[in-house]
Partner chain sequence: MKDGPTFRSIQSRMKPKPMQPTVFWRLAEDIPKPLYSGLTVASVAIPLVVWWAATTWGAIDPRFLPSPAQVIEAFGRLWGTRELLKDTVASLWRVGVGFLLAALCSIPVGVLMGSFSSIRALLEPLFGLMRYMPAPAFIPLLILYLGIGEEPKIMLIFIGVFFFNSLMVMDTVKFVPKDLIEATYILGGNRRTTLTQVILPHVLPGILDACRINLAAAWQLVIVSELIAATEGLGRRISVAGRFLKTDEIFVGLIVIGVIGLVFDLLFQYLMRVTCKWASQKR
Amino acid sequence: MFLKITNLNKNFETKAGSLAVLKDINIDIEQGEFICAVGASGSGKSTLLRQIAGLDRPTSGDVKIDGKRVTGPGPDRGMVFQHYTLYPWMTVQENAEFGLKMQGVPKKERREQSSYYLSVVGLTDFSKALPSELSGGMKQRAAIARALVSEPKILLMDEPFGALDIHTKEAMHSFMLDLWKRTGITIFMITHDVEEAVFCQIASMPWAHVRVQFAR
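Any chance you could show this chain by itself in the form predicted alone?
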């Protein structure tokens, strides 16, 4: 399995005692799948994503990607959040290049790589624009390009379209499915929107489907 989660548990200590947010989670995802996890707010979806991203450590259990245990953040995982997290003082191109710059990639190489992924998400003509000059959907596409530029093995998406209006959200659904089919990247997305998950299931079958649902 490409992404393997085994007996994952995550507890948080509160004044009332230990709170179990994730309990005995087991998930197997093949390389190239588009998986959507559905659950109500507070059901542990974002906590699970943080375990995969290496932003938090589990109480017990394992998360492995391509056979390697996740012990912290790494370039093999790209992360896209609900809020765009773009640097407002940087252009779209500079935002896309930022991760590569932090990795010490030479300017020419990171410019070529970022330009390629901006073309993939349809933002070539806006490479010199600031985030404030973009629509909500365009900002999220810029954030996706930034996540893809480092060429991660898996793209993690934390309710990425939750802040968008219904028409933009529908356009982004189609965009993401097209992007997935073009790149073949493994995608693990969480959402509380059942219709969103069903859309991904129907549009991308038989390869991707709603796999897990959390409740407590």
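Got the form predicted alone; could you also share the form predicted in complex with its partner chain?
Shown next is a single chain and nothing more.
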């Protein structure tokens, strides 16, 4: 099992008392799967993803990737956030290669690598643009390129297309499917949009489906 979540619980201590957001979550994802999780707003989707990313500690239970327990964030996991998180002072290309830069990859190689993934997401022409000059969909594609550049084992996506219109969203869906088929990457995507989740399923992928149903 590639991603294994066992008996995960997460409580938030608030003024009104302890808020149990995640209750006994068990998820298994195989390598190369494209899994969509659906849940209503406020059901704890982002919270779950943060535990997998290692940005937050579960109250109990654990998350294992490739047999290794997650204890903190790391470049083996790529993440695309619900909100735009590009660095506003960097160009699209600089954003894309920033992860490699921090890992000490030489300049020439990271240029090549980031250029390749910018072409994958169709942003070659905008590699010198600042994030403020991009549309919402382009920003998310740039964020996807940034997450892919370090070729993570798993891509975590938190409602990446939530703010997009239906046409752009559909374009992004087929883009994601295409990307997934070509790279063989494992994707765990979170959405509140059942149609978005079902889309993964009907696109001739019997193993990509609505696996987790959050209840609240």
